[in-house]
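In structure tokens, one chain follows: the form predicted alone.
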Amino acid sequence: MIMKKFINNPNDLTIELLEGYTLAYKDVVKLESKKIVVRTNPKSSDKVAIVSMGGAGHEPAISGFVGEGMLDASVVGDIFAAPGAPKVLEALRMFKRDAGILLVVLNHAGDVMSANMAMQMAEREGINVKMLLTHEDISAGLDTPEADRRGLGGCIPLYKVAGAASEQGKSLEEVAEIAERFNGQMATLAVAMTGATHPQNGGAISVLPDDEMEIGMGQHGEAGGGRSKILSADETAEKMILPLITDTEAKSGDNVMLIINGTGATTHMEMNIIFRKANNVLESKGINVSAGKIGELLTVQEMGGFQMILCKLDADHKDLIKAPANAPYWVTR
């Protein structure tokens, strides 16, 4: 398969993309030890550090959200591959402090394995760290145990909430409680119209017939079980928002955040139309969309589609979402 991408040696993709990214936003982020992105201006060491990890190829995630009010560091693996435990441990050592570290991990087998190994080694070294596992993908069914749910783009607003709580000087236990409560009140569902290629070898990650779409596809092309003929924007939005409402248990009078996260090839025009319908369904049920976001936060190369993310907000979450932040791909004034 001919791959049409602006790249050099496929083996150098990760380091070259990180170098370019940190050069473009050098006032906010810098590159340490080749694959660890940190804040250029670190916050005080008496505040909890927020660290996350994941494979490259999903830009701007995860490193795009390192900055004031969000992540302190992102540990980057190769394309679609988890970083190794030694690299995660290296980042934890960088942020060893009495205040502690919250390590946010998306529920994918490789990431969890690396994180667990790094946690064991960190604890032996006396590093004060707690791990939070995101698992908000509902594509396997609403009755699926949390341990079997994938982590998708919901990690991004979680970084915002945890980062803001840390900036306020809350303890590790308080930051972890706030973030875990948020984690339990968010749900994500993805849809794909077209697949993507692996940028190192040109291989198809997933293939969909021209007249079909799939609700529930994962961020590495994993099957979601919801394949159908292509639906209209309104039909798609309604089919996705209703189970998200059910899973988050959002009800009349609640505040929520609604995010439409493009996966690489879907235009802002389309995402705006999707947001409109999902917002209208929520408000028809008396649910207040107090915060919203449309854009590409966690992508899958050139996959056509989006992730719809719904977060039910407690009062403190609502305030933390609106707190100041200055990361290259999330700015709140």
Second form
There are 2 protein chains.
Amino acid sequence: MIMKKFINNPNDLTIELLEGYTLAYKDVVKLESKKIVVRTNPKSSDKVAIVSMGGAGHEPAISGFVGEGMLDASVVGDIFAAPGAPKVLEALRMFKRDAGILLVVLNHAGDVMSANMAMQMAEREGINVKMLLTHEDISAGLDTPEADRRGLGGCIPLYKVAGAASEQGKSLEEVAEIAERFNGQMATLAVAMTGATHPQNGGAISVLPDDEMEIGMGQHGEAGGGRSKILSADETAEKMILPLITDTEAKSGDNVMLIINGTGATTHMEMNIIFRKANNVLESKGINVSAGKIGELLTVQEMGGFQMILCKLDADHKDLIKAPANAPYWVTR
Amino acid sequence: MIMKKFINNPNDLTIELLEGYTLAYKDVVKLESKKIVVRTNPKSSDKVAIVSMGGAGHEPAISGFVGEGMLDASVVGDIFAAPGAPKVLEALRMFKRDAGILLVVLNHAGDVMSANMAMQMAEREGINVKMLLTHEDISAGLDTPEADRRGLGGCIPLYKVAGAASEQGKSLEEVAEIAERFNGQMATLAVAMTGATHPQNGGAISVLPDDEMEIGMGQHGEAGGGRSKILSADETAEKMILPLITDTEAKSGDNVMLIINGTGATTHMEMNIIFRKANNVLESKGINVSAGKIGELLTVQEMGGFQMILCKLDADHKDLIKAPANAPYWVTR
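To test you: the structure above is the form predicted alone. What is the structure of the form predicted in complex with another copy of the chain?
Everything in the complex follows now, all chains and molecules, and the chain you saw is the first one.
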């Protein structure tokens, strides 16, 4: 079977993509060990280290956000597969320090299992590490327990906030508190319009009929429950932003960050049009969109669709989200 | 016919996408007049203004690069259509100043016609403006006259160089000379793997059989002459970087910037793998890849494929490419 993808041996995808990425941005990132991406020139080991982890195939996430003011390291698994516990432990050992480590984990079964095992082993070795679990997908309904919500692209603005707090010299307790507060005030909803191909086996990640879309689809094609005929951009944006507002409890006078994260084939043109409507719904309710971002942050191969991420910003978060950062895919001057 | 795109009325695409874009990045850009994007807070009118122009549908280009250290304004046409001469003249009037204006135009018939007309009218009005034409597509062969080469994504690093030079207070003559020198030392080659849909009429921009790709395809689906069976990433990268090296005359000891510009559906995973091989071919020849970039800069809707852009950097360009910039889609700290 021929795949319409620019690849070599499917078994080498992860290592080759990491090599290419770290060559392109060698001033900022490097491969420290196979599948662990770190900063090329870390400024200090006095600060809290921010480490995250996840499967490959979602580029530029997660490694695209390693850099000053964001992550200190990213532990990468194979395509759509969590890294193993030994690899996570290797990264935690690498960043063992008095200031401690915040390990950010997206709520997916494999990632949580590896992270929990690595945490146990790290604690036995006297490594000072706290774990934060993101679980902001609201597709299963607003009353779903947090443990049953997936972690989607909301991890990325959370890296920004946690990274900026750690860069300011805050303690692990302070960084974890600020990041957990952010975690509780953000929500994400995804929509898919066209499917994607698994780059190792050529199989379809999801299949959608020519006239249908699906709100709520997860980032590996997991069912989302919101299949419908194709809606207009404005109808889609409204249908997604309203439950996000409800979930985050954003009210008139609040500040929010609104992110449209493309999952692959959906154009910037479309994402701009979606942003416009979601922004206007927010502003019509008196909610101030004080920060915005449109682009591919966490993708699902060439899937057509996007994730809409809404983050309520309190005073701390509003400053931290605009603080300097220098990761290849998130630079703030 | 139902298109698999998140849009509203196809006639409103351009204005809605510009509204969405300028709302998302309102700290940096604003719509000054319908379809002219300018900086929200220009620092000075003493500097040379850098203005560019082109059809919509290629987002984030061209308006994504308006900001400090890059463009002062972008004049936007309808989907895949050059803006009219009156609109270009309107922008030139807006930026009339003693320091002058550099108008960067990509070599496509419609853009050149509008630009030439606007230049004539502007000169009659005493506006101090120089025009620079990019023509770096090598798909028609290395011996093709410059007038027959299309302008592709190489305009974007050129905006960076020209914008940084103008920000440093250089004169119009100096900025134009530095930018023309850059223009003569860069080359681009595109490849397409899957087609795209025109978002206004739903027609196919290009059609490629399931087992074929095409090196050289233009950014509106123009034929490129390099159709073949699908090659591996490494074979594709090598087949593209070699003529780019020949065209730019990059030699051992030279510094270059290498950009992989995704045209739509092609994943960051694939672009990273392509970058790796092209980088390694360059380095094997002693050419120093001193700057890199991977991402969607100038797209062709959801077309699968990418443009490989190679820019030889002399000492001026090497500094200017790393100078501070703050456009929504190109930030340098």
